[in-house]
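A single chain comes next, written as structure tokens; it is the form predicted alone.
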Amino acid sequence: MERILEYPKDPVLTFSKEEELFRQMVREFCAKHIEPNWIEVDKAAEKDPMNMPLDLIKKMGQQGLFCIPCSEEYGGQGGTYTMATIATEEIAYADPSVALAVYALLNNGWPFALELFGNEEICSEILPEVAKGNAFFGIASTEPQGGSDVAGIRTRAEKKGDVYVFNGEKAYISGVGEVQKLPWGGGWFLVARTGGEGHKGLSAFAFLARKNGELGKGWNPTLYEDIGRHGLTTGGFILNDFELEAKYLLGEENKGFYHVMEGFNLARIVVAAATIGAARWLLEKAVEWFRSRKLFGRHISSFQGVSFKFAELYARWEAARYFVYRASRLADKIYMEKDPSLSPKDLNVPVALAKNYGPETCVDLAEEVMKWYGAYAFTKEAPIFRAWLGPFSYVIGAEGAQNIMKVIIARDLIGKEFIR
């Protein structure tokens, strides 16, 4: 497919040669392995969640795009934060309707958060396995009574011995059919309640709902019918006295609630880099069809209703791919260079922007695409809805509500104590 749209040419923005380079390893096997199959791979998992796509997630795997922060020494790919935003941005580019993406998103940031969290024998354990892509680790908070009040989780492991206990339900998790089908299984960054009422009561686990290819006892898993995103898999689950050791368990006890933040912030900036990727993909197609597209012997871009509206959305495309790629390289800064002048705080207010700004424009942009389309965006043969029903998800609440990020920023500008 003709490029149509290039990155800007942005000296605050502008990509290393090794993130060059890693950027055209990730768009060439994106344009052989994903473009040409991304909208069949919708299809199929439309008719039936548990057709994901297998081969596809394990080359990926092969080619190096999960585990891209994590150390080689846990068989990740020893990359930053930034190429790890890279590669979900250019794998939207391909996917626009974002499931691939979300796949590779989620399993760069969560086992990036496990290694911050979790002691060597387990990083050692789980994370090789989803760098292969025969793993799945993404994060397990929402319940069936609301996903942004984490405080308020009722999930809880008991502590009996050297293993937890865990009781309750868990609701709208990703990767619950790939659990169930990749070769050696994997689970999630899950947060349960160990102690009291609130926040403090809660800690986090890696928590492994299959292993080794061998299901735990006492999970119970379902999945649901979403409207999009079709290609990974989103369900719930109910723990009836489901045992997991000790050494599971993600730093201290009674602190998952700040290790699950931590892992927020840094799942965000990928969760925004799926949304810059599928707008730049609809930017294009809104563009050839301009060009192609003539209404009383005119270009319809020749409107200035279209045109003045494009330049806008691309504009605010433009200052969402800054937020995106300035809050990875503060992560970078943060976690990989360990800038003593900086704490992972630091990251809220840039992350939350890049989360608030990249779902709605993409969102936005597409629909009007469909409207500039016209009657033709209504049928499925034209994929532009798939890339409106994909990151739509990320408006609706998926890895924190877009009111959430309103809060983050203003709470942490004006002082939480004004806000509360």
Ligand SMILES: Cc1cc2nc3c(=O)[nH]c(=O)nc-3n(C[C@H](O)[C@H](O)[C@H](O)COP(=O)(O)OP(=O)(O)OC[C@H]3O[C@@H](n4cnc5c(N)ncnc54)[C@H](O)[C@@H]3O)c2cc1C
Contents of the next structure:
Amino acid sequence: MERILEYPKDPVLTFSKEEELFRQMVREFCAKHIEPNWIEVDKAAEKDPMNMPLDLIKKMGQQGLFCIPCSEEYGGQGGTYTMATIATEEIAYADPSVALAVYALLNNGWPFALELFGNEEICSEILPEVAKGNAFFGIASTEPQGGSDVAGIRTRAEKKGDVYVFNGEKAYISGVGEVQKLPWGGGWFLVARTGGEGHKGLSAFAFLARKNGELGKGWNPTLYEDIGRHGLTTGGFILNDFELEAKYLLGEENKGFYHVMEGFNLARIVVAAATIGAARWLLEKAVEWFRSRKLFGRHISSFQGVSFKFAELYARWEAARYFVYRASRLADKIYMEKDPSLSPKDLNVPVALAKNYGPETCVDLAEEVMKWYGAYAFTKEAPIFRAWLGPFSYVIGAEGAQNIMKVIIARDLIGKEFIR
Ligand SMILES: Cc1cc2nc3c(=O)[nH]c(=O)nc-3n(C[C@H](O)[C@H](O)[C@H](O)COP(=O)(O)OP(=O)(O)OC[C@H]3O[C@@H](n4cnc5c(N)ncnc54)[C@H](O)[C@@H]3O)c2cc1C
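Would you mind giving the form predicted together with the named molecule, to go alongside the form predicted alone above?
What follows is the whole complex; the chain from before opens it.
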């Protein structure tokens, strides 16, 4: 397949033969099924968010693009975290609105987190359905009073016999529509309060709003009208005495804050991968345009005001890409190779750098590409705005606000006690 921009020749960031073949396989799948359809997917779901691309999700499941790092015994692909990262980058290149890439990244990162903390019974029940594209499994942490303050979560889960009874409200949650429409259903790695105030009173659950096609009682969803990445729904839900069997508790009771932070680290790697994939598409759109657009008898890229900006943004893209794959390699060492010299906390700064840098690079690049294209970019005929608005969800804060990434970097480098 011909590419306008190839990867830099890089002896530092290298991929194994198996990883290169995997990337090629994903590229071919995306070129056939996603590239020709992504604009239609975005347009259809813009009209009605419930017009989600269920056929494509099914095909992606059949191709093995979900649960890539999960164990084969649970229907996963038995791959590495780097392979999940490669897949996400390629899907986002093919769909730079990132809706399908976000579907894929959620259904790689959070099922893997589920496998880290869930018991065998629930992993065997949920993961095979997610892997096949029959069910969705994401994250439900945010509440209407503010997403950044995870320790302030108010939704309560009270243990009554063999069940936890949930009351509260979650907001801005991806997958609320998919859970209702996919054949099996699904849910989220959900955080709720089981103990006292603060982060030590929180627990994590594999919360299934719908399973085996049956909706749980006391789950009342709404959907939002998003400004971009329309092929994946965002919504909220109110919980009124929703009962969940106790076996769905993830890890230890009242340790949910630590469990979800580990999950966020994993998910943010693939979030950043989605944005560098979309950014690569944008870089190529810029180069294509530079080679054809002439003004004052010259190519517009012969004006240094244009080409220098391009060079600066390209440098940021390479740096972001490095951050992304460094973090995924580290995740492989921690979780796959179980390197005893590393701990999950070693991911904090590398992941925060990737999540901070990837989305901002992508969105800044999209804004410049829009300007380089001129007035045409302001029409809906030009698809660039779709690659601007979708990735912007990650600058706003999906999977953690940008300032929170800076808090993590400063906290870990300077020391918790010195940044209060
Ligand atoms: C499209 C989309 C999809 C989403 N999907 C999900 C999902 O699937 N699951 C889920 O749980 N959530 C999801 N979210 C919510 C997302 O996690 C939150 O947007 C994010 O955590 C920030 O929360 P908030 O939007 O309430 O902003 P707030 O937390 O209210 O923050 C507002 C502003 O204050 C700043 N701020 C907050 N605290 C600090 C601080 N300590 N220091 C400096 N600045 C600070 C933030 O950077 C931000 O700019 C999604 C969001 C979007 C836009």
